[in-house]
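First comes one chain, alone, set out as structure tokens in the form predicted on its own.
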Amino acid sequence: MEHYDSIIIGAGHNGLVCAAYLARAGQKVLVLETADKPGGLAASREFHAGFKAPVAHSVNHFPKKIVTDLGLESHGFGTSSESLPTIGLSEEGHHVVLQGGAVTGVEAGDAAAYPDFMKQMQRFADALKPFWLKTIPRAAITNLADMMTFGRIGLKLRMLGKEDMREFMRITALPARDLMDENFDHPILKSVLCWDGLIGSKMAPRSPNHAVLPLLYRMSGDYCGDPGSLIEALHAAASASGAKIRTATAVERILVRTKDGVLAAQGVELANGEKIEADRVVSSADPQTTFFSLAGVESLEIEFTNRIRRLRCDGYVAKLHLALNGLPEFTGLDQVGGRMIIAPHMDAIEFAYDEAKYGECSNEPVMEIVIPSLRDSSLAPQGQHVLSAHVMYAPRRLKGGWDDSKRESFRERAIDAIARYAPGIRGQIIHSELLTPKDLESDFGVTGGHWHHTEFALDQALMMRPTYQAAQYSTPLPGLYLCGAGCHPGGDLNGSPGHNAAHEILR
């Protein structure tokens, strides 16, 4: 029986990052992926003949360190430090555009306040930035290295200065609505600015203890890019480093056996019955899948499994794909090359969330739209395009459950919302697809269809992500590690969990 140093479950971006680092360090690494190609939610998939799109439709804060360490640019990852312009759409064509540190389409007071606000928020993001690529120690400090990590965090915050440090501590637990109302007047500007703190979550502008930390996380990256080229580059980098990657290979369970008198993960059993041994197993699957479906609760203490069971993992974002016979035209918008937000005011986000949290689909969905075929012409036939939208809010646990009629109803509702801003778009649609959180769960094996594997909130962040005893990538089961989005620092196409897990294993 072949033996590996590390078996990694899942060839999503975090699994590939982890595999590349471990293989570069000399480990014999095997990556096992259920799908027929790597990438997970970032993999491009054909949703209509000739039209492709990934579920994760943009890379907007990928760390420079990982790009440099793994030589991703030499493997074809095209990086840019300039993010796409963000456009808050207005039905009347009076759009709000955020680009290059300035905002247009708002009154003079908001235009003047915006650079100062962003400068301060960027200072806060830069203070936290070094720690996204580090293991956050347990709250109970046990060694000098842990003490120094916490000391560096404290020093970074103290170096903000007394006034900014107080402001940082104040806004960390502040609802997004309060933060925006304190600083701006324009309703679309406020909606757009709080969007990145809310997207992918079960939260809205009035929700406390949530939006600011994800917002700072998304402001602290280095590179933007295309999901397809990122996955191809990571695949190439891992393979070039010596990692073996097997696709169309489902893991049935983690092999847990007694070693030196204690239970430990010692390999995996595949769906076809094949068993593969390893010194350790590293899972990029979400925590509930890892511990309940793969490792088995019988191998873990009940207090730990109860904490894992309580993780908030229900997704609230649907994915809409439109195959279009041409480039859509939005009222009052000269070009559609940016990221477009449909959220006319913060109450629109709040009301959409209110319906979803009680098990209903939003009657007036809010969403983020991109046209990825403008950047990657391989996603659509020549002269045609793909529209990709993250649509909120669509609860995983819909009253009465999801079926074809409910999926179609919500899809048409989302298209109606877009058509208010792009009146001719229905005449351009060749095919449409809506993936609900239930679909994401069944098609991609993500519990609850939650992008981030579990909510990115203060009680599920830093040394509490996903929970204590598993927040430093190792787990209570010896030989089993985590490296997915459910780990610190969190989800998105970022790669930090894979980087951190690999360094923790090698340490």
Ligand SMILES: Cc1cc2nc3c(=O)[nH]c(=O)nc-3n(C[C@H](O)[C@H](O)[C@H](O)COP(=O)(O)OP(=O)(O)OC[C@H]3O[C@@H](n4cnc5c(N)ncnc54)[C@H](O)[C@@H]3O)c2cc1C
The other form holds:
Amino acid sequence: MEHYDSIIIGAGHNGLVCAAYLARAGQKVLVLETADKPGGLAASREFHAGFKAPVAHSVNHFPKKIVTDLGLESHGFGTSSESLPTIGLSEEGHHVVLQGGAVTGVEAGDAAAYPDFMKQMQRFADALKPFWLKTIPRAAITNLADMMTFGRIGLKLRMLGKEDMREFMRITALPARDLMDENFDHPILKSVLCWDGLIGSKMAPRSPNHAVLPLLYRMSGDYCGDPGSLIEALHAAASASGAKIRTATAVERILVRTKDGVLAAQGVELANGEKIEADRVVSSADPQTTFFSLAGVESLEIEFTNRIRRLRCDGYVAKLHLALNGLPEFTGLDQVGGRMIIAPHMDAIEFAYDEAKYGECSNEPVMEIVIPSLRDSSLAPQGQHVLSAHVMYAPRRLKGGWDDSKRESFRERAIDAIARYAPGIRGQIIHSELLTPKDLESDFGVTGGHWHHTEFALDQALMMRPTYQAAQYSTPLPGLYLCGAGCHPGGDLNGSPGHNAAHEILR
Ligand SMILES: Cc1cc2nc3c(=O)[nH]c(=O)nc-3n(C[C@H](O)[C@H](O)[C@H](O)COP(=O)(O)OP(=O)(O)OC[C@H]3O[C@@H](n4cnc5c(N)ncnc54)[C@H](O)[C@@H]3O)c2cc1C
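Output block for the form predicted together with this ligand, input the form predicted on its own:
Below: every chain and molecule of the assembly, starting with the one above.
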């Protein structure tokens, strides 16, 4: 029987990052992936003949350290330190544009307040930045290294200075709505600035507990890029380091056997019955899939499995793909090359959320749109384009359950919303598809179809992510580690969970 140092379950971007680091350190590594190609939620897939799109449509905050360590640029990852302009769309064409630290389309007061607001948020993001690429120690400190990590966190915050530190503490759990109302007047500017704090979560501007953490996480990366070139580069880097990657190979279960008197993960069994041995198994699947479907509750303490069961994993984001016969035209917009947001005011987001909170799809969905084929011409035939939209809110647990007619009705609502800003778009659609969170769950093997594998909120963050006893990448089952979005720091195309897990394993 084959034997590896580490078997990694899943060739999503975190699995590939982890594999590349472990293989570079000399380990014999095998990555096993259910899908027929690597990438997980970032893999491009054909949704209509000649038209492709990844579910995750942009890389917004990828760490320089991982790019440098793994030589991702030499493997073809095209990085940029400039993010795409963000455009808050207005039906009348009076758009609000955020680019290069300035905002246009708003009154002078907002335009003057914006750079100061962003600079302060950037200082907060910079203070937290070093800790996204670190294991966060358990609350009960047991060694000097952990004490130093906590000490450094405290020092970084203290170094913000008295004023900033007080403000940081004040806004940590403040609803985004209050933060925006304190600083700005323009309704579109306020809703666009909320967006990065809530996209992917079960939250809206009035929810406490969200304004800051996801927003600062998303402000603390170094590079932007496109998912296709990131996945290709990670695949190449992991392979070049010696990791073996087998696609179209689903892991059926983790082999748990007694070793030195205790139960331990010692390999995997594939769907075809093949068994592969390893010193350790590292799972990039979400925590509920890892512990319940792959390891099995019988190997774990009930207190721990109860905590995993209570994780909030229901997704609220649907994905819309349109195959278009040309570039869409948005009223009053010269260029569609940015990230466009449809959320005319914070209440529009809140009302859309209220319906989903009670198990209904939003009647007036809000969304983020990009045209990925502008950056990656391989996604559509020449002269034609792909429109990709994250549409909120579509609850995984829809009242009465999802079926084709409910999916179609929500897809039409989403297209209607876009058509209010791009009136000719219906005439350009060659094909459309909407993936609900339930579809994302079944097609990508992510519990609840959740963007972050499990909710990214204060109570499921840092040394509580995904929960105590599994927050330092090791788990209560010896030989089993986690390395996916369900770990610290969280989801998005960021690679930190994969990086941190590899470092913890090598430590
Ligand atoms: C609708 C939507 C839109 C998003 N848009 C963006 C975006 O624009 N930008 C951004 O930064 N983030 C975005 N995200 C979030 C981002 O896609 C995820 O957080 C990220 O992909 C998680 O990466 P991962 O490697 O941890 O997991 P995944 O990408 O989920 O990869 C896990 C892999 O494990 C494999 N796997 C699972 N079980 C098994 C098994 N038993 N055997 C073998 N393989 C298995 C899966 O097939 C998958 O390939 C979006 C998420 C969603 C749901």
